[in-house]
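In the block that follows, a single chain appears as structure tokens, in the form predicted on its own.
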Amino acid sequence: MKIVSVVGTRPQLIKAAALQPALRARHDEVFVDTGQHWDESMAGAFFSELGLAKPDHALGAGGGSHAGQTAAMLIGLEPILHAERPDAVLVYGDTNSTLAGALAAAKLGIPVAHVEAGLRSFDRRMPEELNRVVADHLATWSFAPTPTAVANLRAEGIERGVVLVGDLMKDLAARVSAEVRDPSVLEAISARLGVALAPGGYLFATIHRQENREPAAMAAWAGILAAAAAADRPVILALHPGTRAAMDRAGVSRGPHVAVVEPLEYRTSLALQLHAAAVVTDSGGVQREAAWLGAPCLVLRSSTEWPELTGTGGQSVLVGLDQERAMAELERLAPRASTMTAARRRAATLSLVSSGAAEAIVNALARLPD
């Protein structure tokens, strides 16, 4: 088959890196980058680090409002699809790139394959929720990562073309995890970031979602990070450029022991999660990576599309923007007296196994669903 794959953000590049070798071994892929994460710090370095092929088409549609960005992608994708005449268009996840790819294909009568189908936070205020619902209802193939995702699709009347495949992001994490297990990886990262890092001696944080860029929300989560940080246990905050700009406009303080750094390479991010005392995030991808690595994780959201990760008594917990709850859960999950020992044990015993998602997806694409 000839397949046009549409990506645009860092998480989508991670998934594409896991799928692309198997996809190209069986099918003819045309690779399109919408440019949703358009600068070098957000996405550029990922192509070389993850061994991704150079895009066949680059739309440069980053920035702007949701409507403007999606419109630019639709306008850019339509002539590509007319020219390439693919048998299917493959989209990943829940971004504006996902929505644009699915819409452009469906309007031209081209079958859509949706990777990470069926995820639901059940919060329609989230742009990501709207994108994934629309993509799922347009898809010919719905590649679900979990049984819960399959059940969500069934509840919406979607059964044809649904395949439980596993998680591509876990496949890539399993592929490279051996490279970040040794605590010595922190030495080079420390030198580069200018922050002394030791196993269990810091927290790793990422914040990027739209709802967490409102002034009140930024003040709340910045307060959580400031309260969690200390001179002997700093917070390393890998900050999306848009979030950084919003904080600067609102005059939100980051706290004296919160080290703000640019978005990080894939392996660096995995290493910092694995060896941290705990992870603090609003990212769906980082939630999963932390869970696979066994790192305690505070999720700065009130709902998640990955409910399997936040069950009672687990290592990952939804805390919203409640500082008191966040501090209580941090003490429960990562008591200061034991974080160094826990981090070293976690790294020494890490053993990730691929979910087999890439092969399952490639095999399913070989024919249209019955």
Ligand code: UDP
Contents of the next structure:
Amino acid sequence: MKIVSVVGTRPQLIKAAALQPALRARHDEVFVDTGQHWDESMAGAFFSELGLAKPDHALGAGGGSHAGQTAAMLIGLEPILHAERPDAVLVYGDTNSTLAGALAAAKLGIPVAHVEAGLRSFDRRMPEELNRVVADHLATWSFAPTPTAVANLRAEGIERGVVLVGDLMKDLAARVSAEVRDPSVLEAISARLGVALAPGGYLFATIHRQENREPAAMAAWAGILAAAAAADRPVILALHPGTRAAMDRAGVSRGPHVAVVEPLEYRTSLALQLHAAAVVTDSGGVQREAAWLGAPCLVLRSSTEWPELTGTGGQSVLVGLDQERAMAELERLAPRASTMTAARRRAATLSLVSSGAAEAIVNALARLPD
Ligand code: UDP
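Given the form predicted on its own above, what does the protein look like in the form predicted in complex with this ligand?
Below is the whole assembly, all chains and molecules, this chain first.
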């Protein structure tokens, strides 16, 4: 099969890195980068770190409004699909690149394969929710990561072509986790970031959702990070450039002991999660990785597409932007007295197993669903 795969953002490059070797072993891939994320720290660096192929087509369609960006991608994709005449177009996740890839293909009658199908926050104020709902309803193959996602698709009448495949992000984390397991990896990261980092002695944070770029939301989560940070437990906030720009525009300041750093490499992100006292995030990928690595995680959202992670008894909890709740959960999940022992034990006993998603996807793509 000839498959055009469309990526554009950091998490899509990470998922593509998990799929590409298996995809290329079995099918012919034409690799298209929309350029939705374009700077070195959010995109360029991942090509070399993760061994991704050079894109066959680069659209350079980053920036602008949602409509402008999606329109530029549609206009860029159509002639490529006409020229390449693929058997399928594969899209990942829930971004504007996902929407544009699915729509451009479906309008040309080309079957669409959607990786991470069926996820729902049930919150249509989120641009991601709109993108994933449309992609799911256009898809011929719906590759679901969890049984909940399969049930969500069924509830919307989507049953044909649904395959429960597992999670590509877990597979990549399983592949590289041995490289970051030794706590001594923190020494080089500490030196580079200029912050003293001991196992269990810091918090790792990422924030990038659109709703968390509103001024009131930024003030609220900055307050949570400032309250959680201390001289002997700094917060490392790996800040998405879009969030940084929104903070600068609104004049939101970070608290003492909150170190704001540029977006980090994939392995550094995994290492900082594994050895942290706790992770604080609104990211879909980071909340999953923290759970797989066994790190306590405060999710700064009121809904999640991954309800199996935040069920009762888990190490992950939805705290929204409620500071009192966040601090109480932090103390419950990562009590100050035991985080060092917990982090060392977590790293020493880590055993992460691949879900086999890449193989399941490439096998299913070999023929059209019944
Ligand atoms: N990530 C990274 N560097 C960072 C922060 C995150 O490599 O500074 C990785 C993280 O480990 C995960 C992915 O980016 O694999 C998550 O992507 P993101 O949070 O941008 O998007 P989401 O998962 O919310 O769609």
